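One chain is shown next in structure tokens, namely the form predicted alone.
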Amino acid sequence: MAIDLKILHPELAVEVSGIDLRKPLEADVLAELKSTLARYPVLVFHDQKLSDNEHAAFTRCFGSIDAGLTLASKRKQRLKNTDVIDLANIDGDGKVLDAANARNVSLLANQLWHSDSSFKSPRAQYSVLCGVDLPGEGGDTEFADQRAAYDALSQAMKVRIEPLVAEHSAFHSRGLLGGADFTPEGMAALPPVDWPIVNTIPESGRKSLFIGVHTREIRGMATAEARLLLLDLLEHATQRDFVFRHVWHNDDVVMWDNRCTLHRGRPYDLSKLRELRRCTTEYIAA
């Protein structure tokens, strides 16, 4: 079977037909997912209303299933299936959260660029994000490609960053928003983590930028020097040239390289239910 792409963004997204993503998937086409994610690794698959099994088992075609920050959090989970994160703005009765409830904390987190489980090892791979229930506006999704802001870097910032290696945290975002309802005990769950912050997408032979607001130190430089480099490589990251913004409809499902690309949602009417959910999957390094 082949499927059908339509171009989104010149180097970063496209639009993937031909292909009922609630069936296992053949060889070929997974093998054909695989290659067009190396060269866009952004994918939009619209119409595909997937059960939570179904998103969980398309998911883990492409590798291990990542926990995420349930592994801090002790809340009682809404869905069934655990391998399937909630990023619904609602309680355990269906009722949309108050603006001011804690959780929304870590939704609301969600709209800062940032990479998912970039600060936990393994780091994330591929994320699947399934648009469940959205608002009639407000709320899309927006993704930068690292790999051509690195490429758009000078080479002498090309030189500077190659050794660094930033700290990534978990908390560190939630923690600009006011914090949020995690434990100590929870917060121990999830060190924080060192990643380079220029790395080599295996597939492509690309080097792209591995940042994001997770990051807050440099290995072996001053907190503020540090945080001003990583605010100004964030700025440079994110122009508009780099970046697809993606208008949800319900039974959209969107698929990206955490490894390359940034993500964040824009704002949306805090009192509207907005429900998406996601599967995440684990890089181990060959």
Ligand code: OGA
The other form holds:
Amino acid sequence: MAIDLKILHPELAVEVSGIDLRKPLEADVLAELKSTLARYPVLVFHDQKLSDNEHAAFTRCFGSIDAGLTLASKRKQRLKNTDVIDLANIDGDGKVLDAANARNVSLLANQLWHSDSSFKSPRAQYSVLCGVDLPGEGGDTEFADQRAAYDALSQAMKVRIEPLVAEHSAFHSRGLLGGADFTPEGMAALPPVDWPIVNTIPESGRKSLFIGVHTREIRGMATAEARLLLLDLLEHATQRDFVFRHVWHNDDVVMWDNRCTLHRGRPYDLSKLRELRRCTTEYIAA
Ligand code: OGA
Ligand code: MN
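Could you switch over to the form predicted in complex with N-oxalylglycine, since the one displayed so far is the form predicted alone?
Now the complete complex, all chains and molecules, led by this one.
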């Protein structure tokens, strides 16, 4: 085996060592990472100081790059490599953003359970998040296993949700937090999309829930009934047994499968710098 694995959560997360993510990936190592992801959808790597180009090159081994919300944001790009999504809570001069700043609201929406780019078509497959400069205390990231959550539903609930399709919108979470920095043109560029609530992961054949804060309607259901069902499913899907929490150190890289996990950031002191960068691949179902 070319890489070493240490189990961090019995079904959800492993630490991967014996690999340098700055170097081009050998085909056998890539295959091993993919098969590891099929079993453990969260991978943790330590001490990987990646340039933006190395970060994007590693991510591209897994698929074409998803630009996330960059299209809709008014913010000027701070990073040269547009494949890399800037998650630093700073403005153009490097000053930490005020908590009330609209850009910060958008970042804070990452503290709500979600799957990256579930509001787009194609949606996301893998995300690769690099911890550049972390605040030291708080600001952990949690992941919830949506295959385990699906398996633990009652048979009646499995039957009820099997045919359901949910509408996902990028702006629902921002609305919940009081609004953010999107232009009408930006919002028009990202109309809501529909995804089935139950998803099968081709690599493992396992069924998984596909919900989170971007869901705001269920097709053919009254809004109130749909939102209550979505909230109940989310509560079920994020029980502690299904959750792994990553405590960041600078130069950690965490990679996950957005098709079968939800994730969220945890609170931190908003006056402190927190800088992460993310690259994400698109999921194009066969
Ligand atoms: C993300 C995200 C959570 C965090 O990068 O997609 O949701 O803890 N991050 O910053
Ligand atoms: Mn995210």
